[in-house]
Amino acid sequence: MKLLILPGDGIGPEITDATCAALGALDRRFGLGFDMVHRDIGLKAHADMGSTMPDAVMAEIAETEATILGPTDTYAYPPESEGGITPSKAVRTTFDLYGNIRPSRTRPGVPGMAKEMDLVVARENTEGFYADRNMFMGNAEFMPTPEVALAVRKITTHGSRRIAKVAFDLARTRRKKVTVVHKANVLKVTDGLFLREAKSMGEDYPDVEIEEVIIDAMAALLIRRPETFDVVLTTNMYGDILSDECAELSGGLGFGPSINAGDDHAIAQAAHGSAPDIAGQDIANPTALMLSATMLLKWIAARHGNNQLAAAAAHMENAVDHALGQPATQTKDIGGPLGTQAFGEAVALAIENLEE
């Protein structure tokens, strides 16, 4: 099974190396036959090939079922006309990865702000206010005069219904509750359409409870009672913001995993950025990317009915939790002694030694 590894920028190479150490141990434990292939993207690829997302890499992603995408420093990229292609935009639009799935939960040993939380944000991934990726041609953010800046938000019935289906399907595997987050009291047309289609989809899931919460109230309720939420369904920008809040509640952005999934492809990608200020210091927490990799393996396992791969992914997540739960093997950002590489080795050791 081929795993395409795209390390990215900043802390990307460090956390992907730690993740690969864990995946290597998982391969040895379960005999999965992983073939981990590394390809350069980001600033290194631009320096060598003139593009932050070379065409050859995009073609290889298209032919590979499992891709792990490291964080990228898009602020430092040149204009797109000079090869500064945003990898997240490129993969999400090219492969129609309309579902960004971001779980957050409290974990033993991790000093999170939330006492109890176990939820998943199902975020629409291709529309909304993301001006660089919601139009067929051109950019949805523009200035008709030097003093006026405008942005166009795109919400479609098709886009709303398919992410709603993802959310309700997820809820059926969990605690059977979907919270639709919106601002339809003000954005009556766009958020109104999203809410209408989410509620319509909910009619096909009579066993799943559905509630709706205004976005600003949701930001507050996540602080007050995060344990009451199960699957949170929302639009692109709201989902981006709320999922970062959830990750922080769980212990920090270093604990924020995600996958970008469509009908035919899924790509693992931690929710955080490339953190260039700590790059090369061996202090970045690789947990988010490790857990993103387990999500990817679970997605592939479900797609093919592969129980062995599903069991392996669950075992890797248990190994991450085991390492985080021991003071001697915790990461430095939560007060532990281990750097990025050492934590990868600790998780690999847990994978090899823990009972299934």
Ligand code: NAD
Contents of the next structure:
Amino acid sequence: MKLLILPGDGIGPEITDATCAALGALDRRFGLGFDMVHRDIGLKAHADMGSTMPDAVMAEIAETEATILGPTDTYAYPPESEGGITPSKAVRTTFDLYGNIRPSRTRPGVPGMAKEMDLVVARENTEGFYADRNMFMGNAEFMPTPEVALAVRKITTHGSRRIAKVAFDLARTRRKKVTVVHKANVLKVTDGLFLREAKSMGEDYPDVEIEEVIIDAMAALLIRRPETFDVVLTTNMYGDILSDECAELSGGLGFGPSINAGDDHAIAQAAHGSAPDIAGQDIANPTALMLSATMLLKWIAARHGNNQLAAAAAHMENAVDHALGQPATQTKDIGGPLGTQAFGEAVALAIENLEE
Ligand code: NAD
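Output the structure of the form predicted in complex with the ligand; the preceding block shows the form predicted on its own.
In what comes next, the whole complex appears, and the chain from above leads the way.
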């Protein structure tokens, strides 16, 4: 099975190396036949090939079932006309990866702000306020005059319904509760449409409890009582922001995994960015990318009914928890002694030695 590894910028190469060390151990233990192929994207690809997301890489993603996308320093990219293509945008729009699934939970031994939390943010991933990708043609941010800047937000029935279905299906496998987060008290038309479609979808799931919370209150309630939320269904930008808050509550941004999933394709990607402030220092926490990889393996396993791959993914998640649970093998961001590479080796060792 081919794994396409795109290290990206900043801490990307370090956390993908650590993730690959764990995946290598998983391959040896479970005989999965992984073929890990690395390709440059981001600033290195731009320097070498003139594009931060080369066409050849996009073509390879299209043909590969398992892609692991590292974080990218999009803020530092040149304009699109000069080859600065945002990889997240490119993959989410090209492959219609409309669901960004971002789980956060408290983990044994990890000192998070939340005492108890186990929730998943189901974030719409293709429209909303993302002006660089929410239009068929052109850009939804523009300046009618040098003193006026406008951005157009897109919310559609189709986009709202399909992410709502993802959220309700997910809730059925969990604690059967969906919290729809919106600002329909002010954005009556756009968030109103999203809320209407979420509620309408909820009618098909009478076994799942549905509640609605306004985004500003949600930011506070996540801090006050995070344990009361199960699946959080929301639009693109609210989901981006709230999922960083959830990751932080669970221990830090290094603990926020995700997959971008559509009907036919999914890509693993940590929720955090390229962290240029700590790049190259071997102190980044690779947990988010490791857990993103396990989410992707589970997604592929479910599609093919591949029990061995599902068991392997669960084993890798246990190994990550095992390493995080021991003071001697914790990462530096939570006060432990291990750098990025050493933590990758600790997880690899746990994969080799832990019982299934
Ligand atoms: P960031 O998520 O990169 O970093 C925010 C803070 O969290 C920093 O202090 C960083 O050191 C810390 N942090 C992040 N990941 C960590 C990890 N794995 N271990 C330990 N600490 C970690 O956000 P930012 O600094 O606002 O953005 C940096 C760049 O990343 C920008 O160019 C931004 O556009 C880009 N970005 C990319 C993605 C992506 O590729 N999916 C997501 C968000 C931001």
